[in-house]
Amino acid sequence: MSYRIVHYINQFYAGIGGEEKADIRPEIREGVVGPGMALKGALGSEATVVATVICGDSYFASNMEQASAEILEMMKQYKPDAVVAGPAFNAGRYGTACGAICEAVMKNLGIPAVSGMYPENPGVEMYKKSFYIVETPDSAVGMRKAIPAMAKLVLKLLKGETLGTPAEEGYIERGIRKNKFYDKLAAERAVDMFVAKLQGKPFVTEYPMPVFDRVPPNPAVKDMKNATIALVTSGGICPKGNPDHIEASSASKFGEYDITDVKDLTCDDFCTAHGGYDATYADQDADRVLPVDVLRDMEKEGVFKKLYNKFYSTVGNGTAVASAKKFGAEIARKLIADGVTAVILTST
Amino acid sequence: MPISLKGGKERTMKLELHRVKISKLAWGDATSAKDGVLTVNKEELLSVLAGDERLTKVDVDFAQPGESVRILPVKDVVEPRFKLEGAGGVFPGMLSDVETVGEGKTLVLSGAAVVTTGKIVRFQEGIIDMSGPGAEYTPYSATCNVVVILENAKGIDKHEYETACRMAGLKAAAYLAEKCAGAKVDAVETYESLSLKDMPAPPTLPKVAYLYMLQSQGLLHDTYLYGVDVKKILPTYLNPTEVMDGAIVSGNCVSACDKNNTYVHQNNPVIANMFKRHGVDFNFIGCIVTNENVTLLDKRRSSSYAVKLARTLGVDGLLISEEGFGNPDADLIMNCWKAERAGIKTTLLTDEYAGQDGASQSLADSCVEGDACVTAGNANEVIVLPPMDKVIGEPEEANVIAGGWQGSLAADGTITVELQAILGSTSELGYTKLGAYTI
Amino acid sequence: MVCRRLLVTNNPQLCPVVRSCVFVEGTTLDVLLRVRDHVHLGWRLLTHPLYGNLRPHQHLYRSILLERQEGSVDLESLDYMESALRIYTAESRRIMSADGIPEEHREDFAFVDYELIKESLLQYGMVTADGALPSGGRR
Amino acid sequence: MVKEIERAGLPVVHVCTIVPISLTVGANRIIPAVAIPHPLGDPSKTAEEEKQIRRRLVERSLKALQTEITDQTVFND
């Protein structure tokens, strides 16, 4: 007998579209589409490939728990043993919708769900803790390398076998700890470590500690009057009642608010969502988190151009590194796209 | 195999572990050990550890390696030892005098274990299993185990009650060991503590020392040196060897997968394997013994007194162990990077509590120094323990101990619990093979 | 008279014997909680959040002392309040409340967290004169 | 968030409470605000007093903004 598989694509792969197509609702397909042909022979006789579901990306990520939901129930028609989704290699929409369609498999079906993308992909910093996710190269260049090691990798989980490192797999680091037994007591492995250190010889840390990058500092601005400011804060400010839902800690978004016209943050209008600090003096007066009464004055002034209409708040507060990560690129895209000139990040 | 180290005569300490080694138990007329067997007389144990007013009842029982019989909750496990020659007596300051330890001959039951287990404080004690799943997590299920059971009178302190437990345990051990005093030897191990002056390795090695950091966080969470509650202590150095003969003693009722329970202590895997290396790889020139107090100053205070002794002991290298989760972390972490940055490298040695999933945060604390860490493994994974034939204690204490939730204990006797309930399961004293790894 | 020392806690036996005391209403989160915003405001912790062996759905209770200080936040204070939190809310689901627990467990988390405190409260001269400190255990 | 930004191309100006946070994740040009809770104000003054502080933190972000720098750099006045 063999595996039964459901292989998820967007659009493009499917061979509808591009960006013009990528609002198409939904389907599914009996048997191979697109890349599922290769996926198909990389499984050879272990698994079938049953049915395609495909789906545009913009239509996904406007509508993704409906859009979820409509795909889980194509699926499950199919009585699939697991599903495919992808390779997204760096398509950043593809990759989330590969990653939300993989999550809610694994959770909703409990069935194991593989993707492929390239490490970059912010569907992955979004869904690697939740499952297997191969390491591709950043183009459909690398389709040749993907599909087998996905393909393996899913039949590896279908016969329940043990996996090994993500080196040894191919998968991406899911940051997540799995006890095993070594061949030696804790305490001599210490102790060769310690020696180790000691020669200066190389050793490899069973616990890496938490670590940070760095950037280098872009040029100054050079013409303040003719620039644009935009405001950022970690410090959660929000319209009263807090209409994203953003979380008072581990924020998983952020919320785009505009301004136009807001010459002062008042508590009529304006609260915090963090629950990293006390929160009274924030919602008395947002300014003092977010001083956009006092940059309309300078702004009027002449000190500097314009201040940019919107503003972009979430919560620092326990947030982990990897979403800030993702909302300080999503953030700096959208304020390129605008002609933002520099940014002041208020945090708390 | 003796392990023995060449140096100077005078002012070396030199201890040598005679090792009687015992792979079953048997109940008999005359406590005694032969051909590998400890004939224990029950009425005459009982009679050593009758007239504690603390405790009502005293029972004990055997639980030997591949039997389906469950303990729990366990308190501490001990090896018995007794003191053949030499200064002093095995537990000093507790059952003995304060006179130092660490030299002469000391007579070892390897293989046996005098366990204690008795309601202390309901959700901080472990389980041992001594077959199937759970017998792979703790050291405990390959020694053969005098079990003594132990119930307290009403209306007594729990402090009292955990001092005569742990006074129990102590004297079931030692009654143990003297008993067999004339037993055939199997083995003799020599370990010897070198003065500074003597140092012997080629003056080339580097010299280290092992910080032992111990549990000390009030009357239930502690560990005695010679007697002394180490909360009350500064950093101090002590002879690897003085371990040997029971200095280090613990109280603790923490949680039971990482708390260093005074049978690791005198068997530390850290000291057994730092002189393996030692005149080869380094000079080991001793432990520095610290402690992991509440307040935020004591532990500022010893963490810069530890590093200042090492520093004046002119160590080029620590190794670091911790005991327990959560604020000690902030002391293991201190001790890092203050030593780090006083030109100390360090290797860390600890266990994690990264959540069920494995996907939170390991430590409660972190510092870029912290770049050699060793960990005994992920307390909260989940592991289920089929039924046994025979539980020993209490088995509805499962449902309440860390690691344990309501409804760990099921109907038909399986335990669903998180490794941190199974006693040593992540010895931070590195007295398991078990570690964890990132996928 | 403004207190120099204050012990933030939610374990019930403690408020009647220890000087200057704030009971919070709550699960150990919200000791957490009511201690940090302390810290904004110029706290200094003088004991570990994180005292005791136990994950936060493994304990009732939470007693945390701290010291009023002169100038602006004092930092260590504020990153181990900031960690200790991490570890909390990766697991609020878990987090243990008082309802449903039995009397006598209830009893057991107190003493302990009491036990864990009581150098600390000692030390820093915390015990009310008249106030004997619970003795634990008794039943 | 800072640092992607950052990353992105365009120059940014931390106002924050805790500049050892601030230089642990990475930001480069840093401003030292006045409290947590109130990291661009402070209720202890009037309204105005209140906005004059604000103004001049936000003028200092502005003149950061304006200061070539190789490194990270803490704004003191």
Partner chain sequence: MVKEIERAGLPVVHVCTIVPISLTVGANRIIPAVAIPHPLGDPSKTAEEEKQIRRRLVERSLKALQTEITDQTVFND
The other form holds:
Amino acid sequence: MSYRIVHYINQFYAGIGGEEKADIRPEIREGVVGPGMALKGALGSEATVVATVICGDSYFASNMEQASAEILEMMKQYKPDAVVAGPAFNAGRYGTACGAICEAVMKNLGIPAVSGMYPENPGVEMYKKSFYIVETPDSAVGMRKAIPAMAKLVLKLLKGETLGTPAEEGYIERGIRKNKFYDKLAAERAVDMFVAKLQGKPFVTEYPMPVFDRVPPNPAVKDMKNATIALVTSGGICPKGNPDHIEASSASKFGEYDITDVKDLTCDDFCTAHGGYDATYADQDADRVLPVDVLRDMEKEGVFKKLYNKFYSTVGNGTAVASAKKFGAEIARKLIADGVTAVILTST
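Switch from the form predicted in complex with its partner chain, shown above, to the form predicted alone and output its structure.
Only one chain is given; partner chains and other molecules are left out.
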């Protein structure tokens, strides 16, 4: 028996185009397209990619419910046994679309769905409890590793085989606990791990804890009347045309922009570079993300002394935590050197 697989990809991997084609509506093509060729090879004779659904990332992000419904109807025509989406790697909008499609497939079609993403892709946090997401590297360089892992996992699900742990199968932890019986009591296992740690031997914890940075808040500003306030954003606001070419996802840089005498971020002069949310309203009025207009009013009213004459901007969508820390430290050094009192940090 050869299982029937429908593959979901975005406009880029379909070879249609990049951001300039990100608004294309869903379409379905018979057989394999783009990375579907690698998927076909990884599935071997056990499954066939019968069709490929393609949708622009921006169109899906702006019309999620409608696009999901359209795509499900397209998939039904091919009577799939399972759906594979992506891999999306660290592309935020693509990952979100893959997650939404797979969740809809599981709920409405009742068949297995598998995708592949980098752990920091926002689609992981949003959808990891709904279906299995194979862990991938952060870029398409990892395609050769991602596709076989996705194919292996979807075949196991189709055959009804018992899955092992995330480490064994290569999928991202879903936050779902399952009971398991051990020969040793928990206290004995804990002592064994502790002894191994003391002796410098390898061990694997049974319940890894998440690690979060704890940043103590600074004291409140005591003298707002004499304060200089700066604006920093991860919402991607930048001058029209994105002169620094800040990436729509996985940003490798931030921008520094002068707003001396600027009272309003109009659509003629400012836009957003962000690719992880519907940019329509931010492009119409960038003050919705970076409230220069309101702060100018407050400055005029004497709520604080001065609005700093520059703002700093990057894109938080899929950006690595290490990069974000680096950006933050560098921006903070600049602001401190210029005597800024406090910062208003805006997102999306």
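Rigid core: the largest C-alpha set superposing within 1.5 Å between the two forms. Everything numeric in this text was worked out from a predicted model, so none of it was measured. Residue numbers count along the first chain shown, from 1.
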Relative to the superposed rigid core, does the CA atom of residue 257 travel 2 Å or more between the two forms? yes
Please state whether residue 146 has a C-alpha shift of 2 Å or more between the two forms, with the rigid core used for the fit. no
